[in-house]
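This document starts with one chain, in the form predicted on its own, laid out as structure tokens.
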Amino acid sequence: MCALRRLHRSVRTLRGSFTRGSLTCTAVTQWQPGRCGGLTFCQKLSTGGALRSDFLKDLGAQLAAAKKKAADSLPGSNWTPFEINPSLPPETADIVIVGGGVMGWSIAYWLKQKERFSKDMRVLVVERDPTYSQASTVLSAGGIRQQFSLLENIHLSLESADFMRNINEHLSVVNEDPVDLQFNQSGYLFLASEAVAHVMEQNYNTQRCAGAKVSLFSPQQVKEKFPWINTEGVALASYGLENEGWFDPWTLLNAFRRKAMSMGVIQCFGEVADFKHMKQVMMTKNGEQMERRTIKSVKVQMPNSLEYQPVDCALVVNAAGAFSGKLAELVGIGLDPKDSLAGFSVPVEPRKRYVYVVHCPDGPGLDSPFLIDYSGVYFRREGLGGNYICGVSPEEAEEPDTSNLEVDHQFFEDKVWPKLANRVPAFEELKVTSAWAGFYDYNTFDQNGIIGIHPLINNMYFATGFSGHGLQHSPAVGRAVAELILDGEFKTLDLSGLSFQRILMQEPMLERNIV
């Protein structure tokens, strides 16, 4: 009976210890022996507040996300029932470069280096290119020299070499691994016949004078230095002496990139598919109308998808490569009658070029300069292994195709590998382990850079139609169109002889090549 009434006692006990809270309750069984001889059972029982403090937490958090909600659907707040996407550009920039290759990042990095302010000055470069597959930067065969003719394009090689000798003075980045261009100043060597022997004469003489370490060699000089040259039709050799040589085109287009965008570049993948401008209408001194534009805007459509972006700007830097003369048709360039001025096009149109890695063991060795024959085919060695990357550019009447980067391999058997064997014997015994093609941002009026602003764009400027020389000289260059940009004329280099006058003027800057 004892026991029994203790077991009530227990359960009025339980009843009492349930609240509104939570209940922590802990269980401990025991039998002992009561008083009236029976046995006690016992239960401890505990409440805590901790799931009411949860509880608590839970309702105050859904209470601060209503509040947030109804204050984000007020007008004038930035709520949107659409997500962002992270990849747009921003609405707004001071100057838009459109390409992202060497020549893009060089001219974003001399911005942000020249600009006192250049923390309030927004730079966008757009490239259409994400993965960087197909830029010509990266499928180039990387070669650097200053064996020209015209002195704008020995300055710029001058220029450009000094820069990436001293790269880590311009452009490291702190916390960062230096920058190494893996650059090989093994010479290019110029072989010419006797037809052109002359012209490499004058071309060496001009090189001197502007400061080129050059030298040239007879036949039999040539042989002593190089053994494994077949001197038969050469008539004379250039050797560049420093300065001269080969590097890794991705190294550098990385340092400009990752430079710049510690300066505050922003970075956006894809593709430029308009432009808003606004036109004036103006009268010549022959009474002819012309129609002077004003980019406002650039529209940027996101890779792979439909959606885009209008940019509003001040300035657009065409630094689109091969693809520079369609983007000036998006502002009406080329378009007008071909008797008036607004019908110059931009000269510049892709031309693709082969590379052809081969493997010969017995090969030219370390002391292999970047070769080129009067033939027009050039090798140079590809690291340590005994590999040579070679090829030569084709026939006018020849172009390949530029609708894909798909490789010929005939046209190596056919123009490059008899050419190749019958000047290094050795090559006799190669084999081809990959290939490759790329784009020249070709310049079919003289096949030089056009540099400057189009006299029919208030806000247009032009860094392209380079025709293969556009990654050496890409460090001048940059430098250059900043400064044209910032202090209305070129400081360092005097390059105004490629600027659109001479497109206008129809006065080609020609090359006096030996090939």
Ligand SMILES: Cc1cc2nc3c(=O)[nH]c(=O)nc-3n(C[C@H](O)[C@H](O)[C@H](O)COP(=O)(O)OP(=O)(O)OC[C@H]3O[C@@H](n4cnc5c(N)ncnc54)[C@H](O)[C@@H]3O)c2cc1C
The other form holds:
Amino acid sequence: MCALRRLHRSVRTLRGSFTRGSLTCTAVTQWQPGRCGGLTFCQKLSTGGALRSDFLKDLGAQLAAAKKKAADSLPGSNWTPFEINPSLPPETADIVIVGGGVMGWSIAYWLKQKERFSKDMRVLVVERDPTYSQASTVLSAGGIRQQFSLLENIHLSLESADFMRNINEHLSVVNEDPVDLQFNQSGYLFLASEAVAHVMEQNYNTQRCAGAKVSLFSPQQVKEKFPWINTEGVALASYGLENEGWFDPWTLLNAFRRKAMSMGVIQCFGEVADFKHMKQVMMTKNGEQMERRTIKSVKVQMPNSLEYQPVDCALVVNAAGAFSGKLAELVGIGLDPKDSLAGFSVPVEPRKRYVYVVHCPDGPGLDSPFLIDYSGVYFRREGLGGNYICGVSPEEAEEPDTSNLEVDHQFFEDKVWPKLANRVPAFEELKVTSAWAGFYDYNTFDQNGIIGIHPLINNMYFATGFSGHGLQHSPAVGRAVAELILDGEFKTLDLSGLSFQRILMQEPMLERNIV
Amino acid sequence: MSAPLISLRRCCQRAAGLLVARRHWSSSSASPPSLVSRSLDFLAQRFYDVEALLNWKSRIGKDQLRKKNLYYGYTHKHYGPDIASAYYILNLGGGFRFVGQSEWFRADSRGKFNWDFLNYKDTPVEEVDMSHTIINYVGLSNLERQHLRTLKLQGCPEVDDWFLAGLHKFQDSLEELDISHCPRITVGGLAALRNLSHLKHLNVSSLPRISNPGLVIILLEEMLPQCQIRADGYDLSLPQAGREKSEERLEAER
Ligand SMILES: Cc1cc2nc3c(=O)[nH]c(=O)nc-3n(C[C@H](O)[C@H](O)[C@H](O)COP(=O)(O)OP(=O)(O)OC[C@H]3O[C@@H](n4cnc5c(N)ncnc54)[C@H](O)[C@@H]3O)c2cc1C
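Alternate state requested, the form predicted in complex with the named molecule (shown: the form predicted on its own):
What follows is the entire complex, opening with the chain shown before.
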């Protein structure tokens, strides 16, 4: 209304200035006396031109605002008449997923995917770091392989590869660009020494039985197929023909996120700082007291502020990667003495792993698979410009400090390069161009994923502890967790072997690896 | 390697280095969306019904694709793997030649074909031409039992990198492969051709998603030294100095 009035007024001003030339000033004052003081009058006089453009600008702004309002009230917008901090999470949610890494978003996607026909379930993903600067997902090497010894892991890989092959059937969003994982179908090549060749053969048989396309090579065959490898000390090699290689982790993470959000999952940036939970005291058979907890609400602390929001929820999924052990401590898990049942903790902790990017123009080129030597050293190609990434896991006694993500360059000189150059002589001449470090979500108990509900918490599901193969298993694990939550049991893939049961019973599920 | 090639390679490597950092495929190769698809997009964002209809449409398309490429289990059981393969090929509109025959069986443009191939029970298929058909990764299992020597897949919209990785099934026999004009193939899939150790001829012309063909072709030649590689339809002229510089600046700005 105000704009209209102003419009009226200035039109008259304009008309005046055109018809009466220099007499305008008096004409204008005649219309203004009641409303403006003398000062305004003077200003108006001297700024006639500015007034005009002011008006146009004003009108433009008003029109834009009106248009925005109209657009906002069209169906499909999230406009509400009240101002609220848009980054705050909702006050209630059915399921809160802590950790917006690839696991968290995969679970979110599958939860929505499985309850396709009811849009009511409210799923919230809480991630503390919008830049993902410390998330293992984006700091990983991005590899996928079937060459495991445990059937669970092999099946997880096969299912995940199948998912990635059809990724656009799962994760494409109507009228947006299709997902391009940038998958490199280059396979993994494992080299075994005399001492572990028999393990490799057993693993090979398990893998073939599970349906993985793997083949065994003798050292001569390796030499023929990969002439740039020094086969000294190699007794046997296994090579994945299909479904193995590497891809861009960012793309997978973003694809899950984009799809899940298009299906109605709510994203929130903030840290889960506390849980409100209820305790229920129970007695075990031998008279030990035990507390079972039920989480009532999750306290989400907003970044860089004191603001927080408690979110009432029915279920919590712990997908906080390397920090999932810490998250469990917030519910009081693992704080009691170690030997008691109540002190039974989540055996997941961060372990720092370095990845070095090297440049070597005479390296193996397009030919190079993801090579894993029995000494533990691995490398793969990165792009086509003669770049490679490589690394090795440090010995248990020499685990680096995990308070930061700094890279130890001496480690490359001492532990990586000698072994790498021994296996691939071309790498004697290389240049380290950059490096980064990331945290493994390391399961100190048996280095395998932990999937399922914690025995001491009624409503917290875990998907963590994958220790270096979580990225590739995320699609299948996400589905498994969603099944566990919505159906109460595993439907497509029986992963009960990876539950907390084994930790409770002290029966580790160890990979029989050649490294 | 001759001198000009080496310098070409250097240059390409440099360009590739720049590309590595860029990670995401630019979608500029795709033509800008038409007015119809833009307005559909607009409507779909606002109305669930339009979104659902669009979803349906794409699902029906996918269903058809899936049905056509299903495993021909019934035919396989009653007529053997060779007839099943032949039937699959003709059904999709492709053509093939049996071992020891000079005559090709082909579906005509309306998808009709001659059923005489049923007389060649237990004769393996040797050459297959699936150009411009919708063969996909799943359909490949229908050819699994064959010792193919030649496979032509010119302009197949569903042939992607996973398909190329699946070709290892023919690693002991395949000598000639034509994947030119396939819109979905990228370098990531070409790397899988390393398993085809008997390959003698490879046609990788006009693959739209290969972003730096000069380098890729050289790398392919290095990877498959025994194989003759044909790659037409690429603009292999060296990038001009000016353009490269501006690209570098762009990278620096990122
Ligand atoms: C160097 C390296 C190489 C690897 N290579 C491979 C490989 O080749 N193949 C493979 O499959 N895997 C690989 N991995 C392992 C893989 O990266 C991980 O297993 C996987 O990414 C785990 O995913 P995640 O979503 O559970 O964890 P993350 O990606 O770490 O996500 C967890 C998220 O939770 C958030 N979070 C934590 N605590 C809280 C809280 N209290 N509140 C809110 N948010 C919180 C964190 O910010 C983080 O973003 C590698 C890992 C490393 C470090």
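Numbering follows the first chain given and starts at 1. The term rigid core refers to the most C-alpha atoms you can superpose between the two forms while keeping them within 1.5 Å. Fair warning: this is a prediction, and the values are worked out from it, not measured in the lab.
Novice: After a core superposition, would you say Gly60 shifts its C-alpha by at least 2 Å between the two forms?
Specialist: Passes the 2 Å threshold, so yes.
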